[in-house]
Every structure is written in C-alpha cells, then in structure tokens.
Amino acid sequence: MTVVPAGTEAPSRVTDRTSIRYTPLPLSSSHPAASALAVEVHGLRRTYRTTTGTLRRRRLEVEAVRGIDLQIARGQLFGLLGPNGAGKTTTIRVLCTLLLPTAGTVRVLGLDVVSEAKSVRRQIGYVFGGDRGLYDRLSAYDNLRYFAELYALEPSLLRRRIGQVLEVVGLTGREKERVEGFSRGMRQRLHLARGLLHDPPVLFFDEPTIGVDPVGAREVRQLISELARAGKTILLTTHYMFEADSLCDRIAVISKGAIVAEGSPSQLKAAASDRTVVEVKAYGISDAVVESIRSLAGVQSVAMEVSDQAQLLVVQVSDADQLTGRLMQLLEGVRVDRIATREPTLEDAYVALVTAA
C-alpha cells in the first residue's frame, strides 16, 4: 500500500453555496465523547461464500476486502475511490453494521461495530444512490416519519425535524406526494433527508449523485460541503473524480479489496506529476494496437474511452517528446482526429493506481 503523509494544505471544498444551509437540531441524546478519530479500521477482511457451475456446483470463497486499514479524523471529509467490485460498498456496509467483518476490528466514534452495533447505529447516517430504501406508496413525509420513529426521535422534535430536513434538501411543498411519483433526483434528496433525520455526527455517502441530473448533483455536493463545514465526519464514495477532488480533504484508493494509495487530492496528483498525458482522438484503433502501445517502454498506463464512433486514447508516459513519434508510428493507418498533451489530473492518477494494482 502506498501511503502519502498528510499535508498542510487547506481543503479544497466546493464553495459555490447559494441556498442550502444546514443547522443541527438539539436532540435529546448527546453524541458520545471520543478520540480524535471518528473511524478506525484495522486489518478489515470480508469474505463471501458463493457457488459456481451449473451441473456440478462447487463452493467458492470471494475475498471482497483484503485486510485494509483506515483512519478518519473527526470532522474530516474522506473519499474512498475505486472501480466497481473493489470493495467500497462492502467496507461502508461493515462500518454501518449491515455486514459482519470476517476479520479485523472496526470502530466508529470509539464504538465497536460488532459488539456495540446498536450504539453505532444511533451515531451514523447512511445515504446511498439508487431507488431502494424508500416506500413508494407512502408520501415523503410519511417515509420520514416512519424512519424518525425508528430512530426514536422524541415526539416533540419529530415534526419540527422533518420540516427542517425537507427544507434542507429542497422538498418543502412536495412532502405530501407519494414517492412513486418522484424523479430519481427527488428520491435522492429524500435519501439525504432520511440520513440527516437524527442529526448523526458521522455520515456515509455511497455514490450519492449517481443518476442525478447536473443541477441536482451540484446541490447534493453543496449540501455535503455544508455538512462538513458544520462539523460532520463524512465518508464519501464516488466514481466522479472531479467530485472527490473538489470535496475531499483526504482520499484512499481501493483496488481488488486493498488500499493502494492514500493522501490529499493534491498529494495523489503530485504522485503522477512526473508523467505527461497524451490524448489521441481517433477512429478504428484495434485492440492489437492498444496492446502494442501498452508494451512501449516509458508508457505508464493506457485507457480507452468510446463515444459514438470516436475513440479517445489516454496514454500516460514518462517522456512525451520521445514517445509521441513512436506512438504515431503504431497508429499508422488509423484515422487520427486530434492529438494533444496535458498535465495529469486526479483521474489520471487514479487510473494509474488501479491499473497497476
């Protein structure tokens, strides 16, 4: 695991706040006093047992998380990045007490997620992307009232709290409508409201902007930034690198169940600063050509994006001047529309990390 030490640079969170404001409510139960660490993960492993085969079924063990260590300070906005199947959601579900760890110790605000699961649940909020987790035939207000009662909010606070979180997420005036008529973005706002109901000090956001339109996604990011400024500890997973770059104080990259790098966004980008990114927009690049480029000395990583019929080849190289000519030789016979070089971004550093793991 590559660990980048914490730096002294100021966090680069989203600052284009316009209308969203979050004010914590005074609840009857106080949050527990704890150490400077909100989340402590040591040697976490999670193994699934499944079966494979059609005629001859055989048991198979899949290790989704392979001995990871994480420490998240109180009040920190921490990003967990990785490809699909890397172990992000599994890690969050263990932290939320929804899955038991196979091995290792996990604590949230000093509370063990296995032996003190009930106490942990009072201190966390879990917000995930998608359509699950809501009752379609109930109104938005009734959904929130149901979850507020599960959180054992005092009756004197319940109605006021629901009204406030509806205002925070921009659903005031729509609370009497059934959820089955809500758009994807409105459902995501309701997920956010549900996670904030009991004013938890620790929040887990699992791809909160997935499927949300650009305006709604910006508002979700603004709310996450505001929550962090209000002192909440936040663990965020996302596939959008610009989102992690603008929001997170610190980021860990997970690949194949293991942490491969950790640091601030600027530190992770600096780890790839000795490289140049060559972008080639072309038509008709074959897999054989891509493999030939990947085998060139000095090529750090190769990624291909396809949009309609156009292909965007993104090559990270250690010496662009020396390799560009060789690259064009390999692309002979391919229709090249554009070729350009640029400095690496967080996304480039991420691609290099996960492809090398």
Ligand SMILES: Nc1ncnc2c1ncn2[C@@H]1O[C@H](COP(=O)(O)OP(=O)(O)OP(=O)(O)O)[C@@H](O)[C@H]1O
Given for the second form:
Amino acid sequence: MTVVPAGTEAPSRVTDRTSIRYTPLPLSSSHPAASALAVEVHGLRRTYRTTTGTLRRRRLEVEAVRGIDLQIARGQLFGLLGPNGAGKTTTIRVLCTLLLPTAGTVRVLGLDVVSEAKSVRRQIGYVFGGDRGLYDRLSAYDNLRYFAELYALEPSLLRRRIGQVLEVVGLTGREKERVEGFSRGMRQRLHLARGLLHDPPVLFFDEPTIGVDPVGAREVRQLISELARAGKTILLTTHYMFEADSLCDRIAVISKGAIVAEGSPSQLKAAASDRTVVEVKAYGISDAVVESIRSLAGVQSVAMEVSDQAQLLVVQVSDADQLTGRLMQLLEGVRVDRIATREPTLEDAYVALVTAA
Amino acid sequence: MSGLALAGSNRSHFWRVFFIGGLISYRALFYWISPWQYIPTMLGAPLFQILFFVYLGRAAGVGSTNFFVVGNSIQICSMAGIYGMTMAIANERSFQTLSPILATPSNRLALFLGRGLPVLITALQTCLFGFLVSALLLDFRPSLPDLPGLALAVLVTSASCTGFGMALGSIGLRVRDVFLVSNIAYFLMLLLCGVEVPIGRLPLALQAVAQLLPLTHGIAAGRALAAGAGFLSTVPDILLELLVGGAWAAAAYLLFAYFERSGRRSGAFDRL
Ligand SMILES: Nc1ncnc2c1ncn2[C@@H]1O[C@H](COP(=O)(O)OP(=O)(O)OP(=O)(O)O)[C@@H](O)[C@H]1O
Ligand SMILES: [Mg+2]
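Requested next: the structure of the form predicted in complex with the named molecule (the form predicted on its own having been shown above).
Time for the whole complex; same chain goes first.
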C-alpha cells in the first residue's frame, strides 16, 4: 500500500529539484558569455508613423533615430545626451524590447532584442523618469510585489528582496503607504527600486532624476555610481551635464537622431578646449543683437539663458582676446552687468555639438 | 545584491502570476473596490434593477417572477464581468504601466487571464446577492433539486461575461474611450440576451446576434433549472454559454497578443 504513493511521489520531487538547479541566475550562468559588449547597436533606425488632422488625415513619418551605432562595454556607465526629441527615449525603448527597430541590429549581452526579446528582458532593468507608470492605488510594497512576480523572483526570496531594494532607494518605512500619496521624488525612487528587483546586469535609466529635489537627485546619483561599482552596465540619459560629467565613463551626444560625438567626458571637453566661453550678464539684449553676434567670425555658438529680468549670454569663441572687443561694440546701449571668460565645461561642449548639428 | 534566484519552474511562475498577480492587479485597477463604490454600484443598483423589473412585470402582468428574477440576477454578473474586466485590463493605459509590464519576461497568458479570476468571483458574488434578496423579498423559490445546476449555470455565465469583458479590456488598451463601448455592450446585452425580453420577440437578425453574446444561453439554462426542468435538459445551453465565453476570452487574448506585437512596431504603448 505504501509503495504506490512513495513510488509516484519520489520521481516528481527529483524532477522538481533538478529543474530548480537548472534555473538560470541572472548574474552567473544565464547570459551568454560570448559577447564582451553589454550593448551593441549597429545602424539603428527608427521611424514613427503618425497622422495629423481629424477630418483630412495626413500621414506623417517621423525619423526619430537615423542610423546610430553604440557599443557599451560590460560594467560601463554610459551617458546618452541630447536635446528634447533627439531620440534618446526611442533608443532606450528599442533596447528594452518595447519598440522594434525599423532597421539595424541591436543586441544586449549578445542577445538580439527582436528575436530573443524574452531573454533580453530577464537581463535588463528599465527605469524611466516622471511620476507615471506606477499603480497609484496600491502601496509601494504591492507595486514591487507585483513586479517581483512578473520577474519570477524566487518566492522565498521575495520579501527580503523587496526589503533590500526599498532600503537601497531609501523608501524603507514608507512601503505600506499608497503610491497616490507619494511625492514626485518618492515615485522616482520606487521606479528605481522596481528596476532593481530582479538584480539585472544591465540597467537603462531614462532621466532618472527628473523632478527629484537636489538632495534626492544626489542620492540617486550615488545609487547609480554604487550600481556601476557593483559591476552593472548602465545606460543613462539626462539633461543635466554635471550629472553626466560626474557619473559617466563614456558619453554619446545624439542630436536629431544621429550621434554627433562620443568619448569620455574629458575627451568631449577637450574637443571644446580650443575655445573660450564668454559670459555676459545683461539686460535687454535684442534678438537682432544675438543674431549679429552669432554671425561674427570666430564665434562658435551663442546661447542665451534668461533668469528674472537678467539675461545670460553664453558665447563660445575661438579667440577671446580678439572677440571681446567686438562683442562690447555690438552690446553698446545694452545694460551689461558683468562680463567674464572661462574654460569650457561639458555643458559648453555639449551646446557646441548640438547647435552645430 | 548578487545571485538572485528566479522562481523554480515555469509552471510555478505561471500560477503565481495568475493567482497572486491577478489579485494584485485587480486591486490596482478595479476602481469600484472600495466599499463606498462597491456597495451602491455592485449591490445597490442590481437590487433596484431586480425589484424594478419584477414589480413592473407583476403590474403589467407579463412574465413570471421566475422569469425576471433569474434573468436579472444572472445578468447583474455582467456588471463585474464587463466593467470590472474592462477596468482590470484597460486601466493599465491610464496608469501608463503597460511599458514596465511588457518589459518583464512574464508569461503573458497568465498575466492576462489571471485578471479574470477576481472579477469572476466578484461577478458570482453579485449574482448570489441577487438570488438571495429575490428569495427574501420577492418570494423567489427555485427548484431545490436543480439548485446545484442553477449554481453551475450562474458560474458558467459569470465566466463567459468575464471572457467577454476581457475582449473589451483588450480593445481598451488601444482605444481611448473604451468605457463608451462597455456601456453600449452592457445595455445591448440587457436588451438582446433575453434578460427582460424573451429572445423570440426580437427580430431574427438580433436573435442571431444574441447567440454570440454571453448571458443568452446561461439565462435560458438558469430559467429552466429554476423551474425544475432537470439538469440534463440544460446541458446544451450550459455548454454553449461556455463555448461563447471561451471564444470571447480566446479572442481577447489574441487581441492582447496582437496589440503587444503591433505596439512594439508602432510605438503605441502608454501613449494617451
Ligand atoms: N510613440 C511615438 N509616436 C510618434 N512619434 C514619436 C513617438 N515617440 C517619440 N516620437 C518622436 O520621435 C522623436 C524622438 O523622440 P524621443 O522621445 O526619442 O526623444 P528624446 O531624446 O527622448 O527627447 P526628450 O529629451 O524630450 O525625452 C521626437 O520627434 C518625437 O516626437
Ligand atoms: Mg526622452
């Protein structure tokens, strides 16, 4: 009598065990070791079809990414910079398997994002900026719990792991609260926690500090460099140049869907080192004056920021000594508060690149 | 932070996403879950609907109490089935959570179908409530030997309404104002599926449409069972109801799978 149940039970247990033993672990055996590159993008193009008008519909084709190449080595912290609409999010969403490339090949850890999408998904974490993309009516814990299930976390590890990621992003103690009561920064932290749940070796961060207060943003940056130190490969987009400068090993600047420069932060700065930045704080500079400054020989780029009533004119010039005089002539009649020259920063290099493109 | 094990087998992943994931997403997306919404919407309105039609039928001398009680008590499962299921899928769109979900390697079938179970339980619960108050307030006395059969008919009808709701939910992933469609579907079913009007009274074309909708066969079976016609005679209707619901659920999943694929092509996820 006892033979039958024992006999039927035993083999099924054994198969259970072996299947557990062969379960892939994200950090050890599961990703193909063949590729030394974490991300390889060759000739990526992506167009969107949209329509305008309600009655007379017109088809529109937007070329968001026009043939880019990217190579990110394992363990690298790579920054993708570029103005609004340059194609950063599009590129990241292709890498995250959420968008198909129109042309080109894209691999993550040697896995093709089109034909091996499911395997890619196990290896990546996707964190985007902003306060959407969370279940407002659930607690932070339940938000994470849901995704822990979707990422097939081992049930016995689940609670501990959620505790860990909450700790990492500094939300411990708030996890029982509904997300609808969370501030922007707290939501952003929850996004980060969610991206880390399954401990993926490759992380995509699309503007992770947007809307986070300065202290919080610094913590997010610390977390990102912590993750880089732990060996993660990270692709980061941001509009804050100092953030890219302080965090990234390499940076690519993308503009209108094409990569216009790539290198380490210091290489990019060096590219702009042949020039000097002249900053003029003034009141009432007209557009016509800006245009005439722009057309001066030796002026590389002109940008204007407005704060309160004051204007900050940032002019990149190849020869400051020669051009400052001309500049002052053009600014005659304008109330100038301060004029100063300085070495170019990464931001200046960036501005030069994207205005030239 | 290293060497994190993933769940043992694909099978356990499937069921965990189905049961646990389904319940969490129901709590996240089903708006009427708080008692302030639930009691008036899921219990109050159905109760008045039953009372209204039974008294109307009695006053006008058309239809029996049995006809209206069974028709309406089963029909109210479509509240949860249609609106609940539409919410439990389509609201991903308003939270913009579709991208993060589809970026996971999770089993899509479990992810999708798991949302149906809590809705089905909600639907059953409203039907049970409908029958109970009908027994208490309206002297509804179903045949006792056929009570298990009636329960089965209610279960199958609730499931098929849920399957139909899934299809609306899938549409809602792509269409902005799917609740308009849900509203139309809800009231069209009230009209076409033999809830208040015997199907035989409808124009032939509409009778044909009714055959393809949930409720129709389930209510027919339920009425026969409540009147004590015997379980066997209702088996064809119960099977048809199951078939209709299964077909809608399958269509819903295929639509979802199609939207996932075409969304990757068009870039439509999370675009409001
Ligand atoms: N789903 C979409 N449908 C149609 N066009 C789109 C879609 N997503 C992006 N675009 C267009 O593609 C171009 C690139 O957009 P993308 O979001 O990749 O830019 P970005 O570099 O991330 O910009 P930002 O810094 O503002 O986030 C833009 O012109 C944008 O209008
Ligand atoms: Mg973007």
